[in-house]
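Below you'll find only one chain, the form predicted alone, shown as structure tokens.
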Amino acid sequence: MTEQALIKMSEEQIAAALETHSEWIELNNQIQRTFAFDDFITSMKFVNAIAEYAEQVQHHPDMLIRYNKVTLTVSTHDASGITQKDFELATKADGLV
């Protein structure tokens, strides 16, 4: 990882990301999905990816579970706001599905 991918991005870069990542909003400083599965385990299985995924990239999502829907929410801490890093964990929980 480079440390561009902890800088926080302009409202014009996000913009920008946000077009080649179309199911994801910005909302409240961060970025997040809602992923639709077919039934719990499916789901499950999903958050289970992800939390692998995210220890070894020590970058964690908030993630609510709502039987076959999972929303992820994101943004880097360290920066007070999203980031690179934050784009390449959407892009990941994205190839998931």
Second form
There are 2 protein chains.
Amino acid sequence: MTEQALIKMSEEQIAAALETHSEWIELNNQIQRTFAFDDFITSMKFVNAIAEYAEQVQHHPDMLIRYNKVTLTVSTHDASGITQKDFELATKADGLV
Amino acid sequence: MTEQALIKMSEEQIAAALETHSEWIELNNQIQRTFAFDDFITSMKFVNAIAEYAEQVQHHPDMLIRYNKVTLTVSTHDASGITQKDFELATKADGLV
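Got the form predicted alone; could you also share the form predicted in complex with another copy of the chain?
Now the full complex is given, and it begins with the chain already shown.
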């Protein structure tokens, strides 16, 4: 992670990043995506993979598990907004499905 | 699980059950408790223990993980309300902490 990862992104930067993360939306100064899986077990495998990554990079998304659906909501508290670190997590999550 | 576990409970029955599950609240025809842990890893251990139980009994709560906090929200879709099965899950969750 570079220092830049912790600088709050501008609306223009967020809009550009969302173009390459088309399943994600911006919502209340956070980015969010809901992933749909075949069943609960697959949801849990995904959540545990995200949890492992989150611990590695010390950046923890909110995760809502609803049977076969998992919603990730990501922001950077230290920057009071959305940073490159959030999009790195989004890229990681997108790569898992 | 008995057949009775799937019968929607009355408000009186729910009120009585909440007396022995004092950390839980009733909310929109569901019961809910937020558990606070020391850290994210402990949250994940709890979530995985609940997930294992949920698969065993085929009754899956909604689980929201927010770093060191986990919120369980439980209802029985087949009964369109709160059943004994929900309080069995609450008892299991309470026993884990």
